[in-house]
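One chain is shown next in structure tokens, namely the form predicted on its own.
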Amino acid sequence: MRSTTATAPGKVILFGEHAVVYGRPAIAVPVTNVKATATLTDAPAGAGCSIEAPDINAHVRLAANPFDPLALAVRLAIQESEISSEPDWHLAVTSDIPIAGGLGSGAAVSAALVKAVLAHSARSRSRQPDLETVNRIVFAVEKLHHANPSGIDNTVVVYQQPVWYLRGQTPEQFEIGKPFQLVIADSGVASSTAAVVSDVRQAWRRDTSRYDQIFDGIGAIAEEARQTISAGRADSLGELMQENQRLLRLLDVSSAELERLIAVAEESGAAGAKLSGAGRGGNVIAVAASENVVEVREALLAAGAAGVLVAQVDSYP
């Protein structure tokens, strides 16, 4: 039986969360210490389609689960490969990045499923899938995942480079001046994107004036963060992270634990540091010299973070 494997890494958000959901730039890096894996292997006839995903104890029969978001990755891909009827498939996802923890572990476990099916199906004819089409499936899944997302977790797992992105623009790859190091602690606090984003859409609708002046710090800073990082001048990006927790503070996405965990890692040694991604908890990431990092990583660990990854930021081939 052929068999097809396809992965996929996670991602951080460097600067921009939020607000790039209303229009202002963003940044956002992947992490490719931490994957999603998805292996397709061919299944005897008239067995179907099934997804098994055990990290969440999932098994998913395609025809009978239209609405699963494993399904709707699978099924668009198969869609996209003009194959007319379910096909004979067992498709096996696992990932080692966690979960509802603002690493993208979703876009990843649909990335990795589309790039298997597409791969799996274009052995048989003459064209390879390419990313845009991967990631706009992916994209259509994260609106079941999320409901208004702003397209950079997608964007950013499926091409694997550091990406600008504006929402309605092509994404930009750009280049990193010089590699950086990012240390990434997990507060062990899940979060959904889906009902934070909310509240900051409710909250915006309320009182757009003053919100969309966060935005627009939060937009500026992020369009400063791009000119230091490809001048390699990422020994400044600790200030900017710093006024961006700020803002974020503002938008009450922050929580008492994550303002624990970079309060630590910013007196062990770090430049700055920020929450990534939707906030309330999830990941807080800090902008550290290579002679610090151990030291962060230890204290971060010391004070209870779940877990720790040092990333290393740099242009990917």
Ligand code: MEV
Given for the second form:
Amino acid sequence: MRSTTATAPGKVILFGEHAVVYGRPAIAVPVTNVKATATLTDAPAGAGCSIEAPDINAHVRLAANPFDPLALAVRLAIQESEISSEPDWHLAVTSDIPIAGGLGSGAAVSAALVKAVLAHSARSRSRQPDLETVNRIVFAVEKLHHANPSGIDNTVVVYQQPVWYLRGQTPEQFEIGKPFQLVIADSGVASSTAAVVSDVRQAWRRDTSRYDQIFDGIGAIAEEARQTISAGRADSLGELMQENQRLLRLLDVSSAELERLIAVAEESGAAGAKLSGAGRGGNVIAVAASENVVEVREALLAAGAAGVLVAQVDSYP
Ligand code: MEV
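Just the form predicted on its own so far, so send over the form predicted together with the named molecule.
Every component of the complex follows; first up is the chain already shown.
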């Protein structure tokens, strides 16, 4: 029985969430400390195609669940492959990326499944799946999760590279002048990206010019952050994070718990911190000099963060 395994990492948005939905630039980086893993194994003839995801208690039969996100990812990947009918496969997908935490768990699960299907069905075993195709499929699945995704989450998770992202344009990889460290703290509060993005949309409709101004401000911070990161001056990112967070508060996507963790991070030595992803829950990210990272991490754990990761931001090979 042949079997193929594929993985996809988590991600964080460094700068630009929400504004990116409205055409402003944003920066996101992969978080390789956590990942989704899909293993595809040939099943006996006639078994059909099934997908098992114990972390979310899902057991899906491809033929019977046309609108399930896991099934959609697999079905769209099969359509792109050289297979004509439903294959006899068993797919198992596991993930240690916190769900509904802003770390891109849904996109990573889809990306791992799609990569496994394309790699398994390729005529040549050495052929790597075409990442543009993987990205297109994962984006289609993201649309099931929330109606108006910008496409940044699937892009960073599929390419596994720091990404400078502008909606509708080919994503650009950009240089990390000097690697730096991020402390990522999980508030433990689940947040629905769909609900928060929809609330921001309603508020934008009510007060378009004010919201557009805030989005412009966030976009300008992302531009400055890109230059700062490429120039290897990550020590200046703290202030930009503080400024981005101030504007996210005006969008009403922060929460008392996120603010508390941001304050703890900054008081324990981080140069700056902000929420990451849709907000209202999920993760806070902080940038800190390497000599302060351990203290910031410990302070966040002592303050009740559900989990804290320290991730290195670097260009990946
Ligand atoms: C969610 O990770 C990021 C948002 O900007 C939504 C999106 O870009 O689709 C809030």
